[in-house]
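Quick heads-up: it's one chain on its own, the form predicted on its own, in structure tokens.
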Amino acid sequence: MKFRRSTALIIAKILVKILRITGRGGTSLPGKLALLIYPALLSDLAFNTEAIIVTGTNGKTTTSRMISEILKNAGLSFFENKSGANLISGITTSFIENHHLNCQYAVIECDEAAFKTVSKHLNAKYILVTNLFRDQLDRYGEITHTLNNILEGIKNCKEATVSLNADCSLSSSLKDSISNHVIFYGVDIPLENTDETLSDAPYCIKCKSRYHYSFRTYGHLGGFYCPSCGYKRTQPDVSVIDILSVGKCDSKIVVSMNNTTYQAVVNLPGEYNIYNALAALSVGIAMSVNEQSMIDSLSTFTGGFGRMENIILNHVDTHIILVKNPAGLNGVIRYLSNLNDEMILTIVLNDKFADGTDVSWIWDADFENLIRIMDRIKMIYVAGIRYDDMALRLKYAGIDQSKIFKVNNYNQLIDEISDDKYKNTASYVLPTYTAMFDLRLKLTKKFKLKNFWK
């Protein structure tokens, strides 16, 4: 066994460095031929380290990334699958990269549907589930099959304490079927352009009558109510309750915790980050940091690659901003809607396996939203595998097709979406998972940026 294992480390360790150098990042398959080698791999290097799990459909890896400025903040040593490789095989390729550091925690962002698994090799002392949209129909099925699996993941981890979304009627019933302790976070205040048109959980998941809601944020989230059984939101543990200003870079709220009232300033804007602060803040709370430390990590913490990330092209100021469900491109749409730049929008659509092979899910995006701003939308580009499928849909969404050019290429693409005639205009790039990569793996080589993977 000690050989196997030792075999393992060593052929995982060199396969990574081979596909860093080759600028292949190097994420899963270390990990994944490491098991192959050695399946009890992951469960030995993760025995003496305490796991954080963040798992759910939106918001893992930016939720992950404000837990470990947290815990940097605080002087806790702890690791990162920063990359975002979240199946189990990037799982393990982080802790073989990070094994020899010893360090007392390792945050880990994990696919919902891979959680059941890799709960059972991790030492989880906390578990956050952000949120529960429907994503993906074609891997993970209908989303209360997404809420199962992770039922199963929480129950493989007994003695964690478990941090729920309380305006998710989804999430925050995983409450009534697990023995953890839970902290509940959420908003209690209405937000900015309601969209009540999108809901993934409209029947009561307890008797299946209709929901009715005292307030909406987004989608199905907010102040849920049933009026047959009386299942209702839990009021959360950590809430936001006023929103002092949403700004194109951040936002700043005013946050209750244990019954003080901070002011705080979230560095990343939209309302789907609110509630990842308040994710991470829940996760704080469990672990007993100073609050006023986690307030103030909230501000320093830096974004992950696509995730609202910020690049300069050429002269162009560019943001990228990853897109794979109609809840959170709806959320995209409506920060879009409240800036009052110029922009040019480009959308980038693949159907590979982890983005999903059914794109029928842009019909339920309300991209005629879109035509509210097209006055300030010089361009918008379309391209990835399923650029036709793109544009259609964008064609009966109304918009003017004389603003709309396909394109199949990337290289291309970048020079389309880079040339000088938009140094004054915003670019906003709104990629699917594997486009993301793909995409920026070329404007890494061409512009010299800094690898996902860092």
Second form
Amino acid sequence: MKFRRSTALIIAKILVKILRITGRGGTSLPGKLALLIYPALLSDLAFNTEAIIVTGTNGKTTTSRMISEILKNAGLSFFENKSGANLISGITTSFIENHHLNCQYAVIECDEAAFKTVSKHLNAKYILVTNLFRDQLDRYGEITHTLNNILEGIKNCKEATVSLNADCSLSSSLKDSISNHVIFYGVDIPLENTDETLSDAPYCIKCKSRYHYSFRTYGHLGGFYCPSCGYKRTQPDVSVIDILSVGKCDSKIVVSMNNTTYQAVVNLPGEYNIYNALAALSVGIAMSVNEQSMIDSLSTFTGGFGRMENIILNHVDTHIILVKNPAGLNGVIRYLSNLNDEMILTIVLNDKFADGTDVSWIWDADFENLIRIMDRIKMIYVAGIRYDDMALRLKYAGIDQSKIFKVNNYNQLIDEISDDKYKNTASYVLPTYTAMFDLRLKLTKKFKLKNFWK
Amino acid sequence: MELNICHLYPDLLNLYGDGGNIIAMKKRLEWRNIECHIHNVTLHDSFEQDKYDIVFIGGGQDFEQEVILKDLKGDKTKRLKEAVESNVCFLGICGGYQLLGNYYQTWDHHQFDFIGALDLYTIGDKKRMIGDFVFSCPDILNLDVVGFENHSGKTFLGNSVRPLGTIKKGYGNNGQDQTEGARYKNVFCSYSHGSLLPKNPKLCDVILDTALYRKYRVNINEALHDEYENEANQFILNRLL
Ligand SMILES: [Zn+2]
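Given the form predicted on its own above, what does the protein look like in the form predicted together with the partner chain?
Now the complete complex, all chains and molecules, led by this one.
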């Protein structure tokens, strides 16, 4: 078996190199092949590394990057799986690439469906479940099914401390089914008074009565309680008790943890990133990282792949934000509504497996909220495999067709949105998962950007 | 003129972008200067069948269907059946479609009784039928309807109900007899969820026309500019046929 193990390792390492040289990223294929040759490889490689597994629907990548920042500033040795390589093959590739470093920790972003398998192989000491929203239902089936998958995954890791979102009625219900030590994080105050109609979980997960809310933060998150069976939000161990400002580039918040309050700057815009920051703090607390050092890390953090990336195309200030489900998209639209800039918007909709093959989710997102800011939006470009569906959605949201530009070719799209006429205009690009990779590859070539897998 | 659309259980049966169908009906009425009012009717609300010209029922998860069954018992079931029999226009999608039938039998032989407004029943299967699909509806309009289906229930039609269309590509009602959806009086049912009506504007207009004719004895005669709609429709046709 030793022979198979080393063969698997060597072949995978060579493959990683070749794929890099040919510019293909090589994030999952080497691991896939190595596991075929030697199925126990991941368990073997992961044995001596304490894993921090981040799963859940929204915010996995950003939160993983924030945790990395916290570990880096605390002087701890770690590696992370990059570029959303979050299935077992991609995670195995990460362990292959990094095992010579002998890191103490691995920060592993893990797909929620893959989690129950991946968690069998890793030496998980910390597990974070960010939240549960409806996402790619054609892949996972029902949301309660996803919840059960995560539960099974946690049950593989009896030793792990589990961080849960107190405001999410779905994921926080896991607490009652596990014996692990649990740390809750949450936002103690309402985030914004929007007419939020979208709730992925209006009815009690335990008894099916309608929840009441003492306040709401976003989607189904907030101060829920069930008048019928008494299931309610747990007062979190790490919480936001005040929001001082929500700006274009960052948010200033007051955090309470371990009975001490701290002022913190979350160096990413959008209210949803406040949750990501809290989630990262809760993991830091579980690891007993110095609190002030964690708070400082939030302000030095600069985003992850495609999660609010900022690049200059020609002279146009361009922001790329991954979108993949209605709750996330609504968060982005709310963020854009709070800006005062003139802007152009680009939405790139694909329907490959990783995007979800069903694009009907765009009808659940509130594109109608763009109407209020259409005077500031010069043009909305739509691209990607399903650009016809996207354009149609915008038309039915009430957006004038003269402001919708359909373009089914990335080169033409890039020429359009990097044109000099937009040099004083902010450009926001919202791609789905595979669309981001496709677009990023074209941008890398054209503007000599940093390779995304580095 | 005005039409009143009842959205039944909008907070529960709202899976896979079913709200898109409401948006499409509303917009296509408004573009023709016909008023449109949406009435949300959910748990514990009364269903006043005389108020509505169109009743829309979307799809849900099993978790939510159980809550609904309790609520439907008695008065609501009676009123819904009366509405169907008095030719109120209905659009039932996926779970909402199944709900109008007689019962649902799970793959492990548990039976849930539904409202029985339409003579059809559904048998659960372990395998899901998922993907883009195309069906033709020769008897209402000469066109190919495109959509996305995602269901594990196999629906079989009784004698008084006819299918909405014939499958050209995909599974449809049960993956066996090439039928898709159901038609009975002014009821339209389909497994095509999400953006069924936006991407099939002619089908949307047939439903609106049916409701308008019932109420005002007039037909829709104003065509709209449907380039985007037809392009989105054509994309799926090109992909599948
Ligand atoms: Zn309850």
